[in-house]
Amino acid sequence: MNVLVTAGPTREPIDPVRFLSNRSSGKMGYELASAFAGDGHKVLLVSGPTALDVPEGVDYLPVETAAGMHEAVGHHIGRMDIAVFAAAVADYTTAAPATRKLKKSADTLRLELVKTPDILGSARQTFGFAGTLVGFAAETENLEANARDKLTRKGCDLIIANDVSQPGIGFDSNHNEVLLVYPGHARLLPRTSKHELAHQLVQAVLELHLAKR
């Protein structure tokens, strides 16, 4: 099967060196696209900026912004059986990002910060995905509530959600914990290393694509 996934951070600059971002470090999406490709299946990865090395057997896609990655999802999403978003995608990008640093001067500084495209949110309504359609909820409070709100407004098959308030899991970690929000039922993956909880989640995506079908 073809499969798309999306990892790591995005940037969005505020002038040629500075950028606004987050902590993602693109750990979790680069090991499930590499438990994909290990399975057998041909994958596209589109990623923010990280510092890991590119899984074997993968095509790879890199972008900066949001939306650069938008765009890349946009081009690529319609061959695709399954698409995994897992990328930490900003939500907010600087309305006029500045052509030259900008000197430290005054005592503040404000921007002005605009709506970065909703990635998940298009790929039903605006890029027509008729495939198996993942998304990924990194939650501080009520973590099942505001997953499956998620997978309501954006027509998923599945949010996979991590409490990233707990300290161990999450950004910036080796090992996650996650609730797997399905539209009927809820199921907990426990804390282990996000090398083996991808290849749980690989079978618990591809599970759910063949019922599909």
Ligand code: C5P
Given for the second form:
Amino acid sequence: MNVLVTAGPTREPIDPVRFLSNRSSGKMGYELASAFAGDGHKVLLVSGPTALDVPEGVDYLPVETAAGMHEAVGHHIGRMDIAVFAAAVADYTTAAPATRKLKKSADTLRLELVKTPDILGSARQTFGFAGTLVGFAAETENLEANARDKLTRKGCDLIIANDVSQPGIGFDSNHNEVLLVYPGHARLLPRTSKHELAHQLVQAVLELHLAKR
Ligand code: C5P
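Which structure goes with the form predicted in complex with the ligand, now that we have seen the form predicted on its own?
Then the entire complex follows, led off by the chain already shown.
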């Protein structure tokens, strides 16, 4: 199977030395890429900047910004059977990054932000992807309802939902607990290491892919 995985945060430039980003470590996406590769699949990992080593046997395409990730995904998704979007893409980027380093002069500084492209939302609608589409949802409330809404809006087959208000799991942690939200039902995968969880998720995604065909 050809599998695309997006992972990590994006960096949205403010000026040549500063950026807007988030706390994503990229661990969940890298563990998934590694688990798919270990299971014999051909994996392309499109990743924002992380401190992680590229997993063995995985093709790696580094990107910086949401726009860069959107372009990379658009270029490669056409030949994929499965696409899993684990990246924590910045929702907003600067309207016009400064070409020179901003000086510390005024007491306040206003940045104008504009929405980034919705990469997961583009998969079906813009890129015409017909394979198995899996997204993540990080929520602090109404986990299943919000994930189900995302599932429908973005044409996903599965949303892997995280409750990010729970301490010790999710963002920047080695552990996670997720709710698998399918069109007709939901299933909890209890708290475990991201490494172990990645193997369970790969099995769930492959089962889904085979059932769909
Ligand atoms: O809407 P929200 O950011 O919660 O959606 C999360 C899902 O959408 C994740 O799978 C994430 O990788 C993906 N996403 C994306 N492009 C964006 C924002 C989110 O692919 N601009």
